[in-house]
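Below, in structure tokens: the form predicted on its own, a single chain.
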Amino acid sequence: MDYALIPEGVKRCSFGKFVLWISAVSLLLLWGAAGALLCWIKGLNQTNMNDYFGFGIWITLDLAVIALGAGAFFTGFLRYIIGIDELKNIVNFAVIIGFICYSSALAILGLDVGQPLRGWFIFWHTNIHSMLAEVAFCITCYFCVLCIEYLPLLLENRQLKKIPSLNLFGHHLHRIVAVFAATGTFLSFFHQGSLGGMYGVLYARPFAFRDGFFIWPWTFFLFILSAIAAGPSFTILITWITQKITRKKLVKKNVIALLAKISGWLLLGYLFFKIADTIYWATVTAPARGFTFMDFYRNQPYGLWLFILEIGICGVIPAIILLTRRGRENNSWLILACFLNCTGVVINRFVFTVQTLALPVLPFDRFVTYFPSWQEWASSLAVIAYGIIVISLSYRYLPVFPQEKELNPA
């Protein structure tokens, strides 16, 4: 009965040996399942968050998640919009890792707020004056966009594509995709500006604190920039690793090296404007608050190697090596380039969350760190564990990959 679900033309392992990887990976899944009910049943004193630290790994996993996630609407927008169709090999993939993402989102926003059943009050009762608002709004109307452009490839299944009704209703939805690649463009473009403008916005907090264009400070675009270079290289990264567990080739290397070419050109253009942005905060603004640039990394293990990792390691390295042709054709190149850029955008999250609120400023405050307990590392590695089982799930019973009969003849 499985295999009659199982896509015409391509092999998958025997059902056996699918459960058991299932049940292997849910062990961690009930784990995070577990420290998630401790949180909500004792409260979040089951946290390492305090007065100091209301942001914590949670936040840091919901900005970074958010970020890679960007490679679904980014690709969808090139390949409906723009209209680049060697994309369409790898769309199905990237919308697939960009719901895993946003669900994943706002599962970990359901553990945050500490009180998930007033998660509604968000949209009843509005804050119209708070950033947040507007990034609570568009990452749900964004997640019930990737459901929509998720379904017709539910819809593509063996056995769904015998019922008349969801065949024909899958069809229709098929040719009205573009329209949802737009308006998941537009949502996502907002909200994953308006959380970098929600830390551009904090005058008490100079780290953070940044000039801006009219009323959106500097963070606001550098955060929709670090998200389209990195979600290309996070669609990259997870197709090579989907690979080798499948021990198949699943997509085409031309397909590889475009996104790779476009996530560089991204990075770059990143990279310009942060550098920029950085210089200009470390010798205007940050002076004018009465602070020098080393006067946030003093203290370890916030230090000044964090600034070079990012910076650096994570951004200058592997913008060479996806602009260059000789480097995006060397596998081993690539996968290490899209792998710094995933990091980097990740260290960026965690430098604006908990570095920024782990930093004094004022005379009587004192320096503090923040290392989560674990129930926030169970509840975090969770999403991995949620991750793995949709994309086996996914590649298992549905046509996910175009290319892949074509590059693995039985």
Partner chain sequence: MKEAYKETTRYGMVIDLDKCTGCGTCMVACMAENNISFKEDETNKLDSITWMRVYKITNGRPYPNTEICYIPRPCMHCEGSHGHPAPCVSVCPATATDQDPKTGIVSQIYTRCFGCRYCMAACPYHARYFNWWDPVWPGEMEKYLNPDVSPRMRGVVEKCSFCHHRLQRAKNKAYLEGRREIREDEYIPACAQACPANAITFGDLNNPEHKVYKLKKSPYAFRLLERLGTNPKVYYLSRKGWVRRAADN
The other form holds:
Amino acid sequence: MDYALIPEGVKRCSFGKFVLWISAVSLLLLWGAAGALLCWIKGLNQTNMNDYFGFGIWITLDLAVIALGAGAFFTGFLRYIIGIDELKNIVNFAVIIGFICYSSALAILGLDVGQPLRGWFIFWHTNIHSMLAEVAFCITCYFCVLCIEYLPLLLENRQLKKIPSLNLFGHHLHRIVAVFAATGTFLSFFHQGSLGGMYGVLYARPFAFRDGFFIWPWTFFLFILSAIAAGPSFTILITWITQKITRKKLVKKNVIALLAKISGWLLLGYLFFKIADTIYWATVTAPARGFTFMDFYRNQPYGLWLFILEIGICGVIPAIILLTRRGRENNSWLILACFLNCTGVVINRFVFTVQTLALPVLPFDRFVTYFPSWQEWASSLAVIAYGIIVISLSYRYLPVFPQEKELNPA
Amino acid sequence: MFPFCFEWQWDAGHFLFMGSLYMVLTVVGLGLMYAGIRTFLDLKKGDH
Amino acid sequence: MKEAYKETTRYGMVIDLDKCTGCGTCMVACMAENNISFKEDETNKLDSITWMRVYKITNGRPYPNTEICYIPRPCMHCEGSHGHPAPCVSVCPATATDQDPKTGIVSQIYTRCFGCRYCMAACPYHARYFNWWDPVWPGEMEKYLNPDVSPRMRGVVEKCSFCHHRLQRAKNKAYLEGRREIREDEYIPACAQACPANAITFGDLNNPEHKVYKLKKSPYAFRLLERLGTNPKVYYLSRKGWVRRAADN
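Condition change, the form predicted on its own to the form predicted in complex with its partner chain:
To see the whole picture, the full complex is given below, headed by that same chain.
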């Protein structure tokens, strides 16, 4: 039925099957939309956040998807600025993943603020000293850049390509994509960093506070490093899942292996600095504010196990796998490493968001727990449904993977 | 965001922060304009 | 009116914990004065608004050596240190919270706040509250609202303002009477005025003629979480060593 829209020379499932698949996923999206609507109409009392937990699952999710979406800018940077040619086979997909991550982050932010209609105040009445203002500016600008990067691919659609103006516009945009990639890199560097800076500057929250360089706390640099280490792993992971679902090879192994190697080295670099930062924080920064390292982990659910899980199991182990040739070449180990790497960055964002707020600072204050309401879960899970739908539509109607034809001869 | 917003101050911080923002917007805008103008010129050339 | 204030004015509070009986009058006075709405069910204290909140602490020792102390906690109106302003001020992305350089009072502009709650994450004293609900006053209670204080809408953050409207009122009065300075007793927040035990003293911390200036220099004076460098403008007094120790981490 939609044959005329499907790229030439590739095979796709029947239209009926596709509609069924999209409809099933849309149910999750609808459930999320119901939760979101309730929050917009009735207010944030629909969530389980409270005055102790001003940030909850949504901010954790925002930070996590932005970190995982870093694959888009970083792959673009490696492909268009550094000039690693092999990555042209995966850069389209990385851009789509980035687009999904950033658009959902913006949507969730629109849900998370108490007065969404005043969202523009952040731009109009900017406090340039606020890390959050920097995040808002860079995310919004970078989302525009991602749209521009996605556009040439969208215009590659078989039918849209027939319209000369659109075809030419897409072609000319693609010709100067390096300019957009460079702008995206600049913006991403600052917003990934500022997301970390957001917590590092909280000098009255000793669990999050870090010293730093000039106006940037160390978390600024650590968040950039962890994002560019996890982003490529997330791209690999989603490519693998897409290959499993479509039952096709879409990207050659050497491209994946290259991305995995880059991810591994960056993860190693991140771990080195993260461990150094933790040692300095535990021995200098926190004690200066009257806290010992163990004060942050004793007598509460977020014990030392979470720290070990983040740095050890989801940090050191994937780094070892990604850095050894045998680990990278074995598909199961590779996917496990990518999964652990991504989990590590999600835990890191969770720790900085939830654990920072959960730990009482006043000596006579108590530890408060928080568990998201169904509205928060539903709207968060809807992001996954939204991602599946965008990827499914893009995969079906756009030439996302340049190697697909070669790897799947008719 | 603009000099007429009352939070605005003519200081180094605003110069750097807003300068970067407007630079990015200019680059993105010019890029889009370039693609638009080239498309227009190519289409015109094709007509003749 | 500009010259009516010395540049060095720093309004602050000294709360004598040995006098505080934990009666909660300060909380009630604050709620009534500042048009703080309430929910039908106030059992969940984690999302109800109490600009002034009284904490209860004990020395943790068994009877008969048990001792109790109540700690009233308004906004600390942190002064900040080492180039940092108050923890909540620098983080606000929309400049909805600011510190008045003339009085040191940390303000909150409700119509500017868009409810990101970053300031709440930054404040270690939990002095900031979010309006999770639409404000409602049952029945005739709307008639009791203070006309000098704007009620807040759902979705914004609010906090103790040191009854800033009372300062405005005092300034206006002084202006009409042709005075440049306001007297110590002309500007007192509702909590300090209502306290039946006279535990709360308010004034200019930098003015040697004000009571708070002397009280803050007492050897029994301390502030909450001094080591964080927030530099609060609310001081506490207690002759009990365990209370002083319990106040800092």
